[in-house]
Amino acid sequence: MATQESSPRPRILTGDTPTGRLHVGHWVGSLENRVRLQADYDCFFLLANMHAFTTRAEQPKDIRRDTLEIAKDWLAAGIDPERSTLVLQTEIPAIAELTWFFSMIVPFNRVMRNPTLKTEIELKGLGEHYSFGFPLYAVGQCADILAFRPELIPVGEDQVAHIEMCREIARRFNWTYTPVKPESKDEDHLKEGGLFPIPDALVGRVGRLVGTDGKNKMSKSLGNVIYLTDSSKEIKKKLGALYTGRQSMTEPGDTGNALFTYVRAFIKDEQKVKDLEDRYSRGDNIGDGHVKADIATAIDELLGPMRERRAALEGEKGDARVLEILRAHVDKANAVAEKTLYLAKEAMGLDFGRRVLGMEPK
């Protein structure tokens, strides 16, 4: 695997904190676009395993299966570790030293108005009852993505938000510690001699999917989520349950529901989409209860290749391979995190030596 430097590809970074597993609305919003990149772009893709740790710390076992279930459902969506970097981050120390430097020239009120930490913070009702590494990882995921200076970061659209934060800290890094005056463009960084490139966020075509609840965004803690490895039957029987408030087949209806964000999302046809978004908006004889078959049937397509990859991923061989692939990966990702500190460290007058960072095989 060849590094940035010797690499024309250019680079993204994006990632997953480990809660468990990922659903469908993780898949429009950034995975698929992670998977069509590979392509194109020199890819690393992050198990945030550190920050799993900022409310969940009394339960290190949850955390680590969890890690290896996201690793797997990466795998299972076509994630490809001969062309893909998997990146464990606790296995990259450069992170945490990144943040220790970033978190001194970005304001604590700055970071207390990040919106995804606000949100966070309300969703996961916490008050002012979170550890003090909470909000640090605020700051730990800007550290996260520029250790890596990527130039294009895959996310949802609740994501963008905090992406901004990571920008404004690319660039007082860069005023500060290197020739960049502030009133340089974001796109003449590098070449003024700045370290970090201003990543732009890359939301997918679905910025923000709506549960089958058909009220609140898709989420694992409101259990209103299609996940990644559920069968037909259970894909039916989820959206079986989508409410939608039409009560006949000749009722003229809403294509702006969250039935038709499901059929805009996954029927592939573009034809089929328009005819039933005609047929369902004047009530041409058309129920909820077909469109879901419909939209059933092209999500189990979606899923059906998935779920094969992920059944050959189960059980202690599976976790073994997961292991093996990430245990691979780390030499890579240090490598070039390590390069980002030492630069870093350099740009501030730190540059009193260098190391060289492997991990042993278990």
Second form
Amino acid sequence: MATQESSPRPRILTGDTPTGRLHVGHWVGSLENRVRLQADYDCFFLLANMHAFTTRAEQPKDIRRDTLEIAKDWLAAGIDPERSTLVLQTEIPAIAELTWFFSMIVPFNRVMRNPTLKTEIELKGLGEHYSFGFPLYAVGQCADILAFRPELIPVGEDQVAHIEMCREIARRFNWTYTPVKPESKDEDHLKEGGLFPIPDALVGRVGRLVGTDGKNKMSKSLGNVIYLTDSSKEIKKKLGALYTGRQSMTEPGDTGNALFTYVRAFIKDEQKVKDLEDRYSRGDNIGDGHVKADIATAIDELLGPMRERRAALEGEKGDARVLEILRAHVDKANAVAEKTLYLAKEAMGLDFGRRVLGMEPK
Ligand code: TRP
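Alongside the form predicted on its own that was just displayed, please also present the structure of the form predicted together with tryptophan.
Time for the whole complex; same chain goes first.
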């Protein structure tokens, strides 16, 4: 059983809500970090399918499809199921139970002040008609994380407010139910007998990638995305339409525009990036079209291998492969989360039983 004691590598927990396919904004914001860190961390990647129900409870079929799609995107991007654990949120009861306990040590108003929630209410036009479970998901996300007692949470910039709340809840739990004192430093919590580490967010190279409209954050609902599954042709077409902001947002030759955000995000060769920047700012006979072609090539090189791995996962056979992986990983995930829940309940004077869930991991 992979428990904290027998696992020498520090842990990572992060995840995505299945709302659709992943795009290159996800890659530079977090996915790239996740793939890279698999070598040094014991990684848990969570499919937050329960959270998908907070705004789409009437669409279970879509949520099921999106859940499998995201898992396929992950595998295609280089998440390695031999090294990392995929966690299907709805199969981990300890998360739901910790959510309840955490919801009672965080003030209601604190949750509602969470800027990520506020933005989401606005962007999705939820008004005052969101479900009770919608704001609860923010507390649930703290439980997702803390159930695995990770050190690090690789996320895009929009998630940092959630991680801050998670850190507050971890502190408060430790102060309330363990010997840790309010004046203790974050990094001393475990040493002083706390249950939860105070985990850090890790934001990727480009925390918030601008979309192909050249203005807003890349986001499926705004239709300004380049999907990880896009073909070479689609990439070219979308970049062709990229609004560079030359007309109004920046001066001619200003490399602070969307175009050059893409240059820096996707062209790996630093010398080439510098050359393009120099030529562009000098107005040195280099048009947007030329730069866009270079970006398209770079993105295509990034996505090529992903497309190939993805192709092997298409259709029902692919679904079956993903389900097989998810089922095989449930036991390891539950072994870790159940232990955390047991220790949390023990700290709270709730050590009445010793539930054993699931089977021995394979
Ligand atoms: N809220 C995240 C998103 O919308 C998904 C998520 C759920 C998550 N639980 C998490 C991310 C725990 C990091 C850690 O993408």
